[in-house]
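Next comes just one chain, in structure tokens: the form predicted on its own.
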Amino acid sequence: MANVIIRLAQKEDAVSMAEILREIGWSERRNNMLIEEVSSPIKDLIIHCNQDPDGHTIIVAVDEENKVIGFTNVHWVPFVMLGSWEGYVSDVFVSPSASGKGAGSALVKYVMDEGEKRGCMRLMLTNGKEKPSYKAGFYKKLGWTERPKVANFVYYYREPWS
């Protein structure tokens, strides 16, 4: 594993995060927008999350030159049915140029450690079955369990970027 440093995202990281989303080709629409149009809402989200650390955390993985090579976002929510807290990981993205260097594992392990420190009952995330991370069993290798009887539904208020 290369020297990967995990730290909280800073608003200055927004452009690098937007560039990673472009690199992976997450959204054709997003790739046709100016980088400022893509990074501006990311910057706003970083500011919001850093102002509400009990509710949200955006974390970046940086290399030895402090270049952002990956990021994750987790939301800490009360879950009444569990009588505890749950961490919902909404994003885990690593630059294709940094793939295999341990950034993804370091980000997810950071979230796992943070969830334990916070006394969460569980962490949850969704992973597209067509994604390379799913096909490679990335999360299973880190000890996560796929839920066979639960469907993941979404309700859109507006068209998403992806």
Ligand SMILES: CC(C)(COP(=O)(O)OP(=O)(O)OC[C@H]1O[C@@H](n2cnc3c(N)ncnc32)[C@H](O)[C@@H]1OP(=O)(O)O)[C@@H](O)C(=O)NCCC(=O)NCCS
Second form
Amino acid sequence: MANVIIRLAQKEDAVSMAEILREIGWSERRNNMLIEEVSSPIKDLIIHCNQDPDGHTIIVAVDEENKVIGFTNVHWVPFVMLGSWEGYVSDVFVSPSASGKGAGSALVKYVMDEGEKRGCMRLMLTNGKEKPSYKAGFYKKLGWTERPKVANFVYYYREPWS
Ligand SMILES: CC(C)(COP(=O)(O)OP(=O)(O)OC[C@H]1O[C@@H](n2cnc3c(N)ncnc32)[C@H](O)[C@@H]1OP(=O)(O)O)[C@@H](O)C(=O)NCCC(=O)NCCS
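Having seen the form predicted on its own, I'd like the form predicted together with this ligand now, please.
Okay, now the whole complex, with that chain kicking things off.
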């Protein structure tokens, strides 16, 4: 994308990030909440992560009008078995109105460059197999490998969004 800029997220970006999540619409519950209820925890997470730049990086993609059109987060995890660091990418979201113009790729490439600069062993993320991004091979096109022998487990403390 010619005019996309990638920069660190600031707390003022929280409302735009919440709006993107609602535009994508994966959670009816989230879409029925007040925007402040969705953006407030995002703002807290941005503040927390920006106070610990060795541990976390939250970045946004902005267009030529300085509008936030996407974001991603990566958490730099010390991994004893690897004797190194793994970057765990926890969210990659682009506004549907700005999709298909390279913003998602630009966000992921920024993370890939940052992990290399930090001397990481690898990056890791999850991608729902029913999602259009998985079916379109979004991560494979960017050079990522799907692990055939690894199951992804989660342990919930409370109900997820959707
Ligand atoms: C996945 C996502 C981040 C891609 O962002 P984007 O800015 O539209 O991606 P790009 O413009 O960089 O596209 C990169 C490539 O992936 C393909 N692609 C990505 N998402 C796609 C989708 N939803 N449907 C079809 N193709 C898709 C594009 O066609 C493009 O392929 P090409 O290089 O052969 O033309 C965005 O669609 C999104 O936010 N989806 C919802 C959330 C999601 O699924 N996130 C990823 C898993 S957590």
